[in-house]
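This document starts with one chain, in the form predicted alone, laid out as structure tokens.
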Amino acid sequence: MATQAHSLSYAGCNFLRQRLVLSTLSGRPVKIRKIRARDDNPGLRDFEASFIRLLDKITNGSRIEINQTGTTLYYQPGLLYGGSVEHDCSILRGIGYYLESLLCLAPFMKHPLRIVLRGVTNDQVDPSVDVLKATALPLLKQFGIDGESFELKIVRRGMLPGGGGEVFFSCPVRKVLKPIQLTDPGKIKRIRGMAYSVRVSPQMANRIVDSARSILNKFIPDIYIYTDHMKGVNSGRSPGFGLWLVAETTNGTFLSAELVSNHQGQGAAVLPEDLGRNCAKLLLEEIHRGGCVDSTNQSLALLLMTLGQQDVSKVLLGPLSPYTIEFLRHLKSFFQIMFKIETKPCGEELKGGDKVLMTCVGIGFSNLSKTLK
């Protein structure tokens, strides 16, 4: 364990979440310098400070040091503790920003995590809570993370700029993860989705559905898009509308796309018809990229493969996103693991874009927190 102790050093604010999450799982301290050092407003942003506070809440014995200007951060991870937690997220980023990292950490807690997050449920930057529920939860189930206490639900929707959303997430703990073999995505069999509107006319959602269907009906007949209009207290503090779509394949792969209207005081108003059509096109683009995991969850799948038992895991992905490529570099730094990457050019069987087959042998990560009673 002595080799694990030396800390890794990074510069800049990019990929801050990746570094802190992998540091927590590997137990290796990390020092990040020059965080926006040349910026007019240097140092950590509000949403990053909120993320660090969240890590502090779910771990026990973490040591966090930040210098006065906020440009240098030293993080020595403690044990993942879990339990019941409440956290007010910064409204500068969506709840998805925090939830993506919690999905990586939650299975390895000492006590099952039950957390209430408050903030913005749907924004244009981070994956929405709806999409994570539709795509990331089935992915976690493939690795054997499942049970009655595994749920993610939106209690209240919150749009920018006011927020006011609330989400409940609970996840059981696992000592080891199953290796996976996801090499055949299968064919698209149905498309599901939801058009939601808050503090605007419920008619908006119906207009979105009609325009999205006008494009998707040419692709596949089995389409069902729900409408969700939250009223009163459950509708957050700001008006807005949006759509998320998920295509499910015969082999249980989920590919997603989503769009949200511009919030008050930001850019031109978006017509619901345009939003519906553009979101449908985004989904078709994601289907074209293909793979067994959609682009939002590539890094989550690779992390869980790394932490799996000492057995071979394989997953077929569409083109790797820049975020995923950087994540692979970080996995090598923190866990000394390398993936075998084989490109699968678009041939007869594989429709759509060029695919990448990722293979690795898990490090046999065992949930140490779970055994300490």
Contents of the next structure:
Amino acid sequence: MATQAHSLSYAGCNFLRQRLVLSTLSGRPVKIRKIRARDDNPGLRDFEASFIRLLDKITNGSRIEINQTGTTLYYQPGLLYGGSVEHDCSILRGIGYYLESLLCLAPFMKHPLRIVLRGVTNDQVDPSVDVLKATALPLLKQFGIDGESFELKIVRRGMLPGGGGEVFFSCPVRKVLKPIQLTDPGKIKRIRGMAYSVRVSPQMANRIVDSARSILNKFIPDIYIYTDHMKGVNSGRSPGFGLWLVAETTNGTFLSAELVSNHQGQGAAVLPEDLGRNCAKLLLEEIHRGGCVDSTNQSLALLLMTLGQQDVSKVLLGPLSPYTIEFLRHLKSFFQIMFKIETKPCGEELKGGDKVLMTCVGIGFSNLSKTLK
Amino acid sequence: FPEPSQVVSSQKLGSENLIDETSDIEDLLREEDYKEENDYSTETSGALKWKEDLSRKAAEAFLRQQQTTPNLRKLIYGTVTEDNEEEDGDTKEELGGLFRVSQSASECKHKADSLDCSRFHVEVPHDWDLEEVMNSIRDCFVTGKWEEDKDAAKILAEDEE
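I would like to compare: after the form predicted alone, may I see the structure of the form predicted in complex with the partner chain?
Now the complete complex, all chains and molecules, led by this one.
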């Protein structure tokens, strides 16, 4: 019961990943009850079970207890071990669902993590592997996580409903993180992106590119959208196409947007022209929100600021997403850290909506399990 | 807040008041003024213009701070819904001592079991075909207007001078 005393208790399946990730990093056990307790199909889903199995693979000595109906989960974290791992992700969620948490944990492993993930690389719910590669990796580099072995590669592209994608991720380990001072996003100097297609006509990608350019060209001339058509065994098991766009600023901020076609047997077919135009508009929305960090990576930035050295870190963000707000609450309960939050009204400037300046002093988290060489 | 007339009168009395106050900055200002004795009173009032309405400016800044910051802070840290170990409310409402009335998912319950996703969806999209909406982000791009100190054209012009 001694460990039970300082375990944290939550209800419901929402925010499961951030609770388990913060539990692992802080070493505090966590108990989650009433997981879909009132649902017709109660308890943990396949994709959550798969996530817990993944945590078990990359840690050493974790204790996981799930009750018979799967509505209660007790997790006592072990040590982050890392090493070479393979994992088959559930196709109910994209690989991005798993990768987001791995990005939080990978810098603090005992051995550098080298992991092969199989599943769905691009879906409509989670941030795709492409977008995480284009936005989260540069963000980690700001904190001093860099090196030759820092890599995220899409080996095979897998779309719903069949999946069959494969991703390789490797990340070096760090003892301490650098504090960041990202208060000025700078100005957008170029827009890059990729229109991808698998098991459909390669012409689809070209049609997407043309329509997306027609909107973005009104703002900036430096646009290049690559087309990517994976073939044969690298194209997964299902047809589909999509587009992701990234706006890069003079100060190294990456803002992203993406859209994926409806998958086979899911509603009406999407015209590539519409997809391109809508995705371009989503990028404009993201630019309107602004800040130095993409809206999907807000929580990653805040986590790494918290875990940084005992020094002041600052970051300018766009409006906080509901996920980030909950993450801030969790950071408070796991690490007893509260951010200073200042609203920065946009005023007369033509730079989109209001921004938020987040400031904190890192807790001086150091990776004690990292082997010394 | 001090009345405007009071502010003016205090400035006229400037020379005496300044001697009383022993701030370093004011001493410096005074030393400069002694060099031009003839225009003394007008110079002082000009030099101390920044002091006018200081309390009003401070009060405004404070109110602004009060209006924005704590709200967001309260939104995030104020309403922490702690999870109780006890089953609350479930046991109370029973029908005929046998069936329990299942409380339809309240908003909190609904949120607790909703989708765990980090994407921040756009709830009310802007109409990006409108010129004014497009203009609202114009300066986020290098093609837009730059700040005074970063404007390349202006810096070049200054260098040439």
